[in-house]
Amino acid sequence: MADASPPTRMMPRDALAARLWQAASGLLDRPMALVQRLVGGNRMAWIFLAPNIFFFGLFVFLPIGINIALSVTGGTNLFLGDRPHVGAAHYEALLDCRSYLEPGSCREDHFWKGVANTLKFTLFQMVAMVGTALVTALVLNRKIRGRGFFRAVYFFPVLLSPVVVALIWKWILQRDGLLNAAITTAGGQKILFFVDPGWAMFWAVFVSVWAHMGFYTLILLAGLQAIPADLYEAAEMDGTPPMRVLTRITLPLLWPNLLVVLVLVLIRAVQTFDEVFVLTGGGPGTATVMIVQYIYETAFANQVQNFGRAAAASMLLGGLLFALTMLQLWFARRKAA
């Protein structure tokens, strides 16, 4: 008969957790009863919101207060104790044009370029980044093989830093580079994209719709996702078409996730920099300058660095944003009601 073996005298991994988180349980309990105490217990959530409310404000709100008070401010210091108060001059700067449909009448011209190549490239990134989103979120939504493969490959670009992607596409489009290598191959011309204002553009738009897509693509096949399969079904089954079912189905019901993408679409297109600066520069001339890069410029690669004047543009750029978010906003509010 085989002899039992002898009882062991560790304590169990799972008893020796137990124990260790009663005992930090207890150190916190103590002081969180003793605020509780003091505070009331209504107010305990204001108290964990603390943190998070403190960050907030000295990332956020401070630097806001900091902008605007900038933007009423005058020389060339950077501390607001030695700029003396200009009040409106630099808003009465930027806003000074004989027509706002022509840069060229107004006195801060740069300023109005860009914001016309801001609006140009928001309105046709807005159009190609949902559109492409929405029927790369349609396929991928159907059952394919590979799905999964093709799902990692459009989310992939996300991953990339902005400054990675635009460093990759402005080697592959260069004058010597990958494109026009296939050209000349394939017995074509160069084609010099970066001299070329329309090409400029163009490529702009490409390369932003090309790194940010697989994260739209993402929201909107969430979205699919949830959608009923008995309304498909059902559909089928009285022989509904596609395009029926599309109209009448799917974007009526995809239309939440639609509206999160136009607002946020909309947010990074107004203020978009870094892809388009290094891919283009803001060239060819002023063919690409968007309003950050004037900001940018402005406040600190002139060589006489005017943060008032940046600061008073950073701030009509979120009234612009504010403005065309509110409007969306209310357009997709009326559509629904």
The other form holds:
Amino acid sequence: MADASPPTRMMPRDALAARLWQAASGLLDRPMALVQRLVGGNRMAWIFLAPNIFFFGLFVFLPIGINIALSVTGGTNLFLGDRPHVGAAHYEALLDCRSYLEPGSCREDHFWKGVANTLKFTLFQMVAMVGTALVTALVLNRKIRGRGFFRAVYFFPVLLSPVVVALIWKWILQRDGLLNAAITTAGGQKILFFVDPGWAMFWAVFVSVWAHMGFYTLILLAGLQAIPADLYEAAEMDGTPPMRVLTRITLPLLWPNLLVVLVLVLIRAVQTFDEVFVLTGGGPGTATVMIVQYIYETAFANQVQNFGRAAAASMLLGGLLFALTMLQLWFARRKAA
Amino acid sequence: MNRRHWLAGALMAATLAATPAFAQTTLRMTWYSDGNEGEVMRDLLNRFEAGNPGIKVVLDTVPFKAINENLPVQLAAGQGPDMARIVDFGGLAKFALDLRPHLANAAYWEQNFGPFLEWMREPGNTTAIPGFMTQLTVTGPLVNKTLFEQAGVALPGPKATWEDWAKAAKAVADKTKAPYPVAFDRSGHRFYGLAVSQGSRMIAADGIPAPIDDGFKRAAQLISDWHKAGVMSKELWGSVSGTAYRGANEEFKNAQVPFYLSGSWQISQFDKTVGNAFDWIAAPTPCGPANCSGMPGGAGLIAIKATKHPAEVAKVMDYLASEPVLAEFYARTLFVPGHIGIAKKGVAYQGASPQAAAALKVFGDSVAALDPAAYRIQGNAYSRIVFNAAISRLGQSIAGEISLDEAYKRIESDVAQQVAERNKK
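One more: the block was the form predicted alone; return the form predicted in complex with the partner chain.
Expanding to the full complex; the earlier chain stays at the top.
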């Protein structure tokens, strides 16, 4: 066990706490020694990992297993024992398309519409989110007035529930909302944002960026503050232009943080559901239906709750996420090499 | 601690230990409310509990969406309440308890709820008594009379067609700048309120849905044309996706809708919320080439098969379905009665304004005009599958994503796929 002897000059209260800690840790020595004798020193790591593995298995691997089993069964019963085995029928139905680029040609057109919308949303949202978070972090990293206030302001929406965020923006954007009131006051015509597919997707991306940008800004800000100041001082003495400083010092040294942000933004964008569902309801038509909305509606909102089809779609979504993340990591490693 | 303290402690312990001997049976009732029916139900349950101290009923009020989406999952998992107020009778019939063996007088139930019991039974079952109707509803138009008067447009007469009403409502909206000349709730059930009058029959002889017929196509074409002509706004049917319900009651209350196709369940809330802001009336269902019928519907309270206390549940249900209690419930909630005896005698609605009373009379009269096909559609176990497929695909068509012909094909394949999935053993 580590030496926990108290420092020589210590306040009486600290000394008491240290002694108590020593006594408490001492209590564990004998049982741990016993366990180590029983299982052997090499297997001790498993003992420490066991609680985590148990909970991870219970809440992650077991649900994945149930999901896989559900995806090869049919009918409307909930329990696996009551559901007939249908093999790969759900996967076949989901993948049955004349052209994957044309969702209307697929048997499950809503699923493919969801895939197309999710990819579109992910692309726009990643560019907008990373770009905005980076610019904001760069600005907030400078010694500007009210820096603490602005950091809090940008982070505040992160604290709000996605449903609250969506409802606030819905209130702003609806026919008689704040934005249309401002437009008509300025002499313009009301815009029905949720009836036009382009506007609906734009606002879905905008609201998502507004709500989550603060979190990613914080990660990038932490990265920026870890860059040694003497590099900037050296660049300044050499008279390096600011753009060159950004591309040759800031961005390369920020790359590990940027990579974390990219992966997190990607995963979150592909999983998007609550905000967009409350804001646009997936409309107009199916213009903002995402994959997760398709899964939710297939499993719970439709009259016939098709858990098997929804589970199969979840597996495909998981596969897509895995592939995209691997691609991103491969790209990052290649860049680092 | 002296002897007296010990004695007091022992007495208290004995009292606590004896408590289970007097324990109440707690029943849970899942409920949703459009108006004041939750308060009225709680009041009636309080009276029941006072007369039956051994039974306590907890009223869990949930949003309407939870009744349609969460309750079926709960029931499929063998969980859920002892009783629930539902609207999807066909879909939830397999979870309903047959109260017959536990009822004091099953003949009373058959006599007064007979036609509606058929809606609640599983296909092939002709005897089960799963529950009773908390309200019978009828679809029909609610009209902002003040907007018509301001526009100087005459209200179409009792046998007016859908086209007559659409033309008049558009004229009113043009003059009064109302943004929604005609509004329909975004609901397949409301769409069938139009489709039945156009001759749609939905159900084939074998009881399996055959949704796309000439009547359906005529109704869909009308809806499509009205959207193109600006008679209906895309904001209701085109702005959301899938089967999402979108009502226009808020727009109607804000005097933005001259003609609103909804139903009798709106009377109570409009009576309270519109107040004197404007005059509104219920109009008879407009006529189509086939008839002047809307769609019946309603909500019912059913007992759940998984209950551990069927006898106690039956006692509560017997009390709530008894004629004086149910008559009071209908009278205080301004609901069209789903009890044949009470309907024949008439309901003395309490606290209804003259316009609410007049609207109730119009909807009551329109029950007589309901086409038998409308009852068959409503009672069919698969009707909600068709309603949802229709609203989802017509919504896409209105948003401009697919043509009407493509929508028809998709509705047929969606319905066939879901019917097959439900029947998979």
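Numbering follows the first chain given and starts at 1. The structure presented is a predicted model; accordingly, all values stated were derived computationally and were not measured.
Relative to the rigid parts that move between the two forms, the hinge contains 59, whereas the other entries in 147, 247, 211, 59 stay over 12 positions from any hinge.
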